[in-house]
Amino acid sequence: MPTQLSVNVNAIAMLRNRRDLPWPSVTGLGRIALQAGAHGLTVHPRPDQRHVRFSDLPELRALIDDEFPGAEFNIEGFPSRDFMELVERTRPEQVTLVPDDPSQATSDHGWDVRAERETLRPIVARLKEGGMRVSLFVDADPGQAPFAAEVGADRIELYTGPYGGCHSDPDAAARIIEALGKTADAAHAEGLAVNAGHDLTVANLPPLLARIPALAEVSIGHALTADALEFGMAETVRRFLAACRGT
């Protein structure tokens, strides 16, 4: 099965926030992403609300239940007792756990499920009776697929911005590669399925795809909004689902 897209609209209502005006339209753009093919939508809610705000949630969550019952949500952040109120109001298919602190300009590291899986487990099993899927955000580090394993998680997802960062250098993307791939081994062995973001384009999935053929997910923002500002949002969305066939 080819991998999945998700589309992640925070830079989208990074742009809308601005101004105070309500364009470009989160709801909007994410339609047009979901007729174009894409297989969900993402967002990560901060909370200072400088992305998606929280209102946005329930607009999303009618989008794809009312239009494109078929399709996913993906709640990503840190799960502060304000988040997962957040999620369980809202019910996404999928919650990534991310370990966030509130001053980030964006996620740049994964968990140490290890040192966090007693943290983790109660959070992990909470939403899990709440019928959300539950991905882990983990580095290139084989040895955390065991333990979020033991912490119950059903995914993790691969964080890819140390490989979005070698554009300009071959060499040590294709090192990164490979630690992803064993990372995703790891994980596979498990039992896992295998999710995958961060500053991932139409240039460097095909190579990351052929070396992880099994990667269930990917969600994707920032380039694909800097795309749909060249190519529009639907032709974008397309673009990418070929890459996600690494073609």
Ligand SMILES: NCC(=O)COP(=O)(O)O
Second form
Amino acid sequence: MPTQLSVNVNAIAMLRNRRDLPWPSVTGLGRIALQAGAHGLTVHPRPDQRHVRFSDLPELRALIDDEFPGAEFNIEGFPSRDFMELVERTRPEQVTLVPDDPSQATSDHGWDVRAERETLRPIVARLKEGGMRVSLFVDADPGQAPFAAEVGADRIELYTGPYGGCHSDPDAAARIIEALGKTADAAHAEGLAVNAGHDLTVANLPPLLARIPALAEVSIGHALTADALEFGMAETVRRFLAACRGT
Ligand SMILES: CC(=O)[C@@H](O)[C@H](O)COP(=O)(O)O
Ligand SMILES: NCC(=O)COP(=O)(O)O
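For comparison with the form predicted alone, provide the form predicted in complex with the named molecule.
First the chain shown before, then all remaining chains and molecules of the complex.
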């Protein structure tokens, strides 16, 4: 199974929110991405709705249900009461739990699953009872894998921000790839599937996939949106899909 691409539309929503106008259209660009072969769409609705708005979620859910029934919706966020109610209304195929504080500029770390396991366990159970796959956002740390399995998660998502930040330091990038790879190996040994995301690009995907060929899904937004401004969304998705295949 090739690594699947989930297009994160946060940055498109951020651009839309600059004016009180309906363009660029989050659902319109999401449709183009899915038509071009993306496996799904990802959003991270933050409490301040700085980009994706809660009102975007039913429209994206309807887009997938009505026009792309085989595609997946992945909603990321901190499991606050409001977030849990939002995902239970939306019923995405996957929920990715992220330990973000509302004040954070972006996601910049994963869970300490061991320390948070008693908090996470009932949350994971509640989401799975609702028919949603659960992924936990974690740093490059093999020790997180047994605890992710213990709390009942289906997957982990490797936080690849530090890797993305090493775009001009190949030695550091190689070290981080190995740390991410060891974490993926530990997760696979626990029967977990492995996703990855944050600051992934067409250029840095192939080396990561060479180390982690069984990566189930990458969710990509920032760099993909930047490329879409240059190449258009359809061509950009095709470029990222080729990078996912190592071609
Ligand atoms: C969890 C993660 O790394 C990203 O998916 C997240 O969506 C980034 O959030 P912003 O788009 O708000 O920076
Ligand atoms: N989970 C990562 C994601 O959805 C998008 O992250 P980025 O590509 O915007 O950094």
